[in-house]
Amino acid sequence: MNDPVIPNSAIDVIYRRGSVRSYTAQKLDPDTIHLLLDAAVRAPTAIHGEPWAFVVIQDTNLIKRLSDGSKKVFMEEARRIHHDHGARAFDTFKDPDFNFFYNAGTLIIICGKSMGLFVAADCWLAAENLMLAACSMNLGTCVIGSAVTGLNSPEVKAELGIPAEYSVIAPIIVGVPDGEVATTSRKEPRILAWK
């Protein structure tokens, strides 16, 4: 592709987006969060189901408590699943100061109502819209998939006001990056067929 990429065009944002794991203390204002949520719900949705719902958390003490609880659940799960693999891969998570949410000031949890055929796919499409919108606004994001099981516990859902018929699909941290956002390379697309 020899054409120059237009700054902040859709293709530029797609190539520029990277996962951010270091944030400044600056809080996002409500208008910015509403803009991100509005972008999220513009995602494609099967049979116009729009199964998504959102939880926005900016209370740093709550985010830290959720991190500690999710970390514990994740480590128990990891030990059970990977008992024969080297435990060193999980050493970072054992550090009591390690924060699953990287001290970001905002955690947006995308939930899906009942787990129908396309609910998870729709919610992940909304997540991508949210992350691309954030990148276009020079904000950082990172999906914290390792927190899903902990956030889906009945006690945590009750504390966060998530009804029983909803499941946590995509926890995403959002904030002002502390430094440059490094993008990672990707392998060339693997094309299985082109007929």
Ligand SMILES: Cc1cc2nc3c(=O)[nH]c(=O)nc-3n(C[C@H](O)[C@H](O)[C@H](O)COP(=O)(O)O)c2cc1C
Contents of the next structure:
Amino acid sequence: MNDPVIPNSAIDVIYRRGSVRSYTAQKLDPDTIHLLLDAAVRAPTAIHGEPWAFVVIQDTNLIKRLSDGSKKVFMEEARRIHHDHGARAFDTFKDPDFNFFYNAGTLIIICGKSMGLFVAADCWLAAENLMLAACSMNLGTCVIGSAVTGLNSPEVKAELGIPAEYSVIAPIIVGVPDGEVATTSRKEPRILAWK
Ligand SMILES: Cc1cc2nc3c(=O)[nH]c(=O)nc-3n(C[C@H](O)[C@H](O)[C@H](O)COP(=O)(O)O)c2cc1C
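Okay, that was the form predicted alone. Show me the form predicted together with the named molecule next.
Below, the chain from earlier opens the complete complex, with every other chain and molecule after it.
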């Protein structure tokens, strides 16, 4: 029987996407970035609010500096939440060479305007659109949730030109994968009711 999944169809891309944590040095050009952002804003949005805004960073020194700052904030947070215990799971983060953003050449930060009921939902839907669009173009992505608190500090927001009424919601790295993209397994959907 023929494979019913059409190459690069939505279902194909959904199954091919995997978080990428190793990238080549190849830089993404502005047209590619615009394509990804245009795909992101096609996401559904509550009461057509379109509360998202984007910061694109391709300055690798700045990305490394943001990694160092976010790592520090994350480690402090982890220590506080896990009372030191369990924070050891984050030992690799202590390595000064460990880059939170895996040396990706592009970091796209999705920000949401105010924290209304569905602002985060809208921004995460935009994030998934962006990641699936990237996958369809054979680009890799990874959400870096551990950087959110650090990126939301007033100092970082000011440096990145993020107005006070916006919050960082989804930092996503993008680049050309260095090697095959691995996918991870999922549990079967747990169906609570089907009446
Ligand atoms: C909200 C969120 C935060 C995440 N934060 C990180 C992160 O800080 N660092 C990282 O390497 N991966 C991060 N990930 C990626 C997950 O680890 C990954 O999606 C998960 O292991 C499933 O693997 P897959 O994306 O390859 O299917 C995050 C994913 C989500 C949705």
